[in-house]
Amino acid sequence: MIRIDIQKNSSSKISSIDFNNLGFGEFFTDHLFQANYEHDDWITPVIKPMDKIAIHPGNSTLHYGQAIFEGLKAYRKANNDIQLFRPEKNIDRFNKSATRLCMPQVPKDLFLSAIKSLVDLERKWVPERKYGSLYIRPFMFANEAFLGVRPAEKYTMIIILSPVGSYYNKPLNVKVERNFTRAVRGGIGSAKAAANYAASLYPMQQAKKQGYDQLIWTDGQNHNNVEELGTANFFAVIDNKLCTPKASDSILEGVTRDSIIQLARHLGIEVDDNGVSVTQMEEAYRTGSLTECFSTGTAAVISSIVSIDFDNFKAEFNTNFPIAGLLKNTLMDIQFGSNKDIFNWTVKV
């Protein structure tokens, strides 16, 4: 059993939170988890009151970007039990990202104990289903002051919690991005690294100025193979088949993506996870066989798309999304415990 020192806050700010208007990532709970890595070991695991952190101006993360993160959620069941959704997948992906950025692995038992202990302490912050869920953000950064270019020898891991509502409040209008690239083969696109998201900000800002909600990222070589949608994975329904980009080192393998693929196959929906191209989508739309498109991710679960700008024409979709709706509702029923978890995906806190 991992021993985590718990230092409780003397007061809570939960009474100041309007759970009817949570937004996403705007509010934070009373405590955080922190552990430090020094001399090849994780030391001083502690849950303590939420506070600012102090770092040296020479901290290597500020200069060279050794930083990764994860995102998962805790859900309140109708009987008020709290459960996590596939946390082991996030832990594995976190450690995979750490390896790619020359950062230390976090032992799985420490990681899961930290999440469970922190969520258990903050269980009053987990919203009821009608309001949202509790977003869990583990992150790690180099915490050594030096200006030489090499992997750091000291690191800090922190977990913070945020009660959240919907990430999007409407279906999306998107465009195909053919100039900028989020990630390339051989890069760090499959790692949940902070730098991946920094690279997407400018193109996204320009797209929003043009009236779009998100971008469909394409490959860096030919800008024809679909990779992701914004910060999420992408799916298209073509000839009643669920098509999604093939996982690679330029695409983040989403936990929700994997869950949707398994769930779709269980429901009898054919899945093709070997890739989808812009050309294929254009042709399918013209023939009427492209009927739905949506993205998947922890934050928004499933976000349907109402229009796609292909540069030479605009594809528009009916606001009835039968497959996306079925998958979203079925998945959320498992996450919130109102449907039987036949996949053993949930973990009780």
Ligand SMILES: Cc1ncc(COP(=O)(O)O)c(C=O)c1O
Given for the second form:
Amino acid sequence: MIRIDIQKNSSSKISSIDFNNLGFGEFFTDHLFQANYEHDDWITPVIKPMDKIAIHPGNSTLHYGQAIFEGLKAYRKANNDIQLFRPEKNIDRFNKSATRLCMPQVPKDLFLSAIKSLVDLERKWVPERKYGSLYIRPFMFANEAFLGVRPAEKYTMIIILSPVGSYYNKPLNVKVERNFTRAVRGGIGSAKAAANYAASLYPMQQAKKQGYDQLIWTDGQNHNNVEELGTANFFAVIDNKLCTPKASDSILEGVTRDSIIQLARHLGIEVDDNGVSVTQMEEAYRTGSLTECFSTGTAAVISSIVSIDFDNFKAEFNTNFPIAGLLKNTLMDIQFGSNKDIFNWTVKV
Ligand SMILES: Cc1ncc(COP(=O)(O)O)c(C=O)c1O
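Form predicted together with the named molecule, following the form predicted on its own:
Shown next: the complete complex, the earlier chain at its head.
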């Protein structure tokens, strides 16, 4: 086990934070974790005061985008214990993303102990449930100055923390995107790579300009298979069955997606994770069997959809969302420790 050096900040900014108005990702805690990779090894893992990092202008990440990240949360239970939700899933996904981007693996024990030690040091920053939770953002980037196109030999991995508000979850008005593509077969869509987010910004900006909250990504070949919704996974309730796109190399397989699938099956809701197409949804809407659609992700857990623009017609949904509501409440009660953790998903800090 690699030892993490802990250098404490002499002062804290916490008294300047209004926990009633946290927003998402606007404030950062007093410390960060950092480890550097060179000569095939992770060296100098340290928790130190939050500060800027200096980057050489020739840093290859700035030119060729070798950058990946993760997103998970720490939750405060009613008895003030702090717990993480399925951190091993994020660690595995991070290392899978690293492989696809020619970046080094981060040893699981170093990764988990970095998250736990950092959250433990910042435990006063974990909001009470009524205010939100503590978002954990691990990321890795190439940290070497050169201009030839090749994988770097030096990397930096950092973890920062941000107290985030309880996501205000207004139901979404969305459109089916049949022009732009987030990711294609053989691409890097199943990696949590910064480049995927860069590719999604322009289409999402256009959708917002047209008055939509988000867009439904479809496959790059025929634009008929649903892939994701914005930066979250997609679910449709058809004939009381939960249908979701099949995992593939153009879809980021969410930890929330996996948890919702397991939870739904446990609650006796049938799940079909072999895909859902736009044509299937249009037909199901016309016959009245498409009753709910929602997205899943760490930030908002579940966001329900109130309308979908299919180009030729607009589908509108009742706003009571019984299945999404049941799944969301059950999952959040596990995350915040007020429901029994029957799946062994939580990890105490
Ligand atoms: C593109 C994309 N898809 C899906 C998800 C949902 O993943 P998770 O449930 O692990 O947050 C996210 C959010 O992290 C995302 O950015």
